[in-house]
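The chain below stands alone, shown as structure tokens; this is the form predicted alone.
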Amino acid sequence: MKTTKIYEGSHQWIMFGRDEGKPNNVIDTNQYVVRTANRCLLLDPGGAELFAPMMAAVLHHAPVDQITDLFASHQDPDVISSLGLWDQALTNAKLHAPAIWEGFLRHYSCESIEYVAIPDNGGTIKLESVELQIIPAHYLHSSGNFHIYDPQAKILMSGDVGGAIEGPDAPVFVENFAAHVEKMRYWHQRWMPSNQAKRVWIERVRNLDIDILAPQHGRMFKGDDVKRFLDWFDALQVGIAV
């Protein structure tokens, strides 16, 4: 599994992905870790099939007893079907996830991990001195959905928004936005059901200072490509409008 450090300051952001060992019929995903001195937060830690390589990769950066928090942006299996395995591996951890999905996510087995239900209006996750903002992203594409913004690192982990289907050898950052657009178009038109929800999200995130937009699939956006993506997404007709 490819490991890319995307921010290093008083804390770190690390991206894990491009798993060459995954089956061809399993969608590729990006997993993110926020690492402070003594704690570690896994963002959308992935499907059950990724648990072993993901655990091995994370342990290069933190001992298992410092993996204290997990975040699930929504309920999909590519995001969190590994929950039952993390539940067995972590003895004192919390899962921050949408309140409306608790009864569903517990089907993945959540017995040891404490479920911290996120209300519809979002909230914060505090890791030592780092405070992350939980940004509502409902209906993009799940009816209960959140993204994570780090105002210090200026990173927005944007879940399925910004996603594209890529091979394991693809770069981790967008290098040519115009060429990348066609890899995103069908993804967003099919999986994002509502122009209204899209506009609400765009208005919200345009007020954030973002250096890196980090989706759950495909490449990350940095610098001017963040605004290019927001402008492109704003103009795109999606879901039932298509």
The other form holds:
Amino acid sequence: MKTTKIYEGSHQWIMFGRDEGKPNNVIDTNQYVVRTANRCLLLDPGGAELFAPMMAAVLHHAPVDQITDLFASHQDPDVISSLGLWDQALTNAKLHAPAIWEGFLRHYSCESIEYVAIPDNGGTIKLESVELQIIPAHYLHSSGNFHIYDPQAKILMSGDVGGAIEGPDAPVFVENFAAHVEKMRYWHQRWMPSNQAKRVWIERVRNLDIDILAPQHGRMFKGDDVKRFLDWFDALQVGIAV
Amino acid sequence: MTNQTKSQFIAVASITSELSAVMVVAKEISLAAANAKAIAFRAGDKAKGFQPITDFINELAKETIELVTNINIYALVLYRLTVDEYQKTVAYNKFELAAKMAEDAPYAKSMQEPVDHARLSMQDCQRQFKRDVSQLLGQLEAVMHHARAARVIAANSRIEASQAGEYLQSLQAVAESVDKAAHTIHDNVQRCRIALSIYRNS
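Condition change, the form predicted alone to the form predicted in complex with the partner chain:
Now the full complex is given, and it begins with the chain already shown.
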């Protein structure tokens, strides 16, 4: 599992991905960890097959008992099918996830972890002195979908938005935006169902001060590439399968 | 999923399937008893000895249905326990793998507690499963006992039927159906016992 620290200040953001032990037939995912002095938040912790490498990677940054919070942007298996395993490993943790998916996500088993249902209009996650904003991103692609914005680190964890299917050796940041566009065109056109939802999200996100846009698949965008991505996405017609 | 786990799932699932067949047969015995009672009533003194037997048959069928109903509930508990054991075993194996992969990590030792806890939970499930299997086998033995009693009653019914003059054939048919049903129950329950016996508490 490749580990990249993407922010270091009063707290840290760490990106995990490009797992070399991943089975070839499952999609590659990026996991993110927000680490404060005594707590740890795992963003989209990944599928069940990824649990062991992910846990092992996190243990380089925090002990198990300081993994206090999980966040699931939506209900997909590549996002959170590891929930049943985290549920058995963590004795004092909360799962922040869309309210509308609670009854569905509990199929993965959620007995000891407390399910904190996020209402449709979002909210915040407080991690010691760090306050993270939960940004609604409904229908991008899931009908109950959220992203996480950190105003201090200026990072937006954008779930499937900005995603692309990449090879195992791909760099973690976009280096040539023009060349990257073709890797994410079909992804957004096919998985994102609603032009209206897309426009509302772009309008909301343009008001945020973002240094890094961090999707759950593919490469992260930094600096001017964030704006380039938003402009490109704005002009893209999505929902092409109908 | 290991072959052992697969066999365990199949064994537990097969109990419900075998017992639903037993339930059908037990209901058939109950019907046969009601039929025999009507025939014995019409036969009057000619089937005097047969009348108390019909009550026995009916009682036996009722008890078998009750037993099987309880066993089915128990089998469901056993199925849930099998699922639980499977999940706990998967977790234990994943935790061990995580601990191994994190050997050089600064916080590797913090994984020991979840590993130990997962191992104990898994072992608890395994012990509970063996205990429950032993109890279920005891209940299945009770059904076998009923099946054996039904066969004895069927033999007595044949003797009594032979005294029933023109009702001989009808009453013999009742005795035959009870005997056949008892056979089926015996065979089905025996298959359940064989499937489960390898998991019993030694």
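We call the rigid core whatever largest set of C-alpha positions still superposes within 1.5 Å between the two forms. Just so it is clear, the model here is predicted, and its values are computed rather than measured. Only residues modelled in both forms are compared. Residue numbers count along the first chain shown, from 1.
The protein segment that moves between these two forms, counted as a run of at least three consecutive residues with every Cα displaced by 2 Å or more relative to the fitted core, is 240 to 242 alone.
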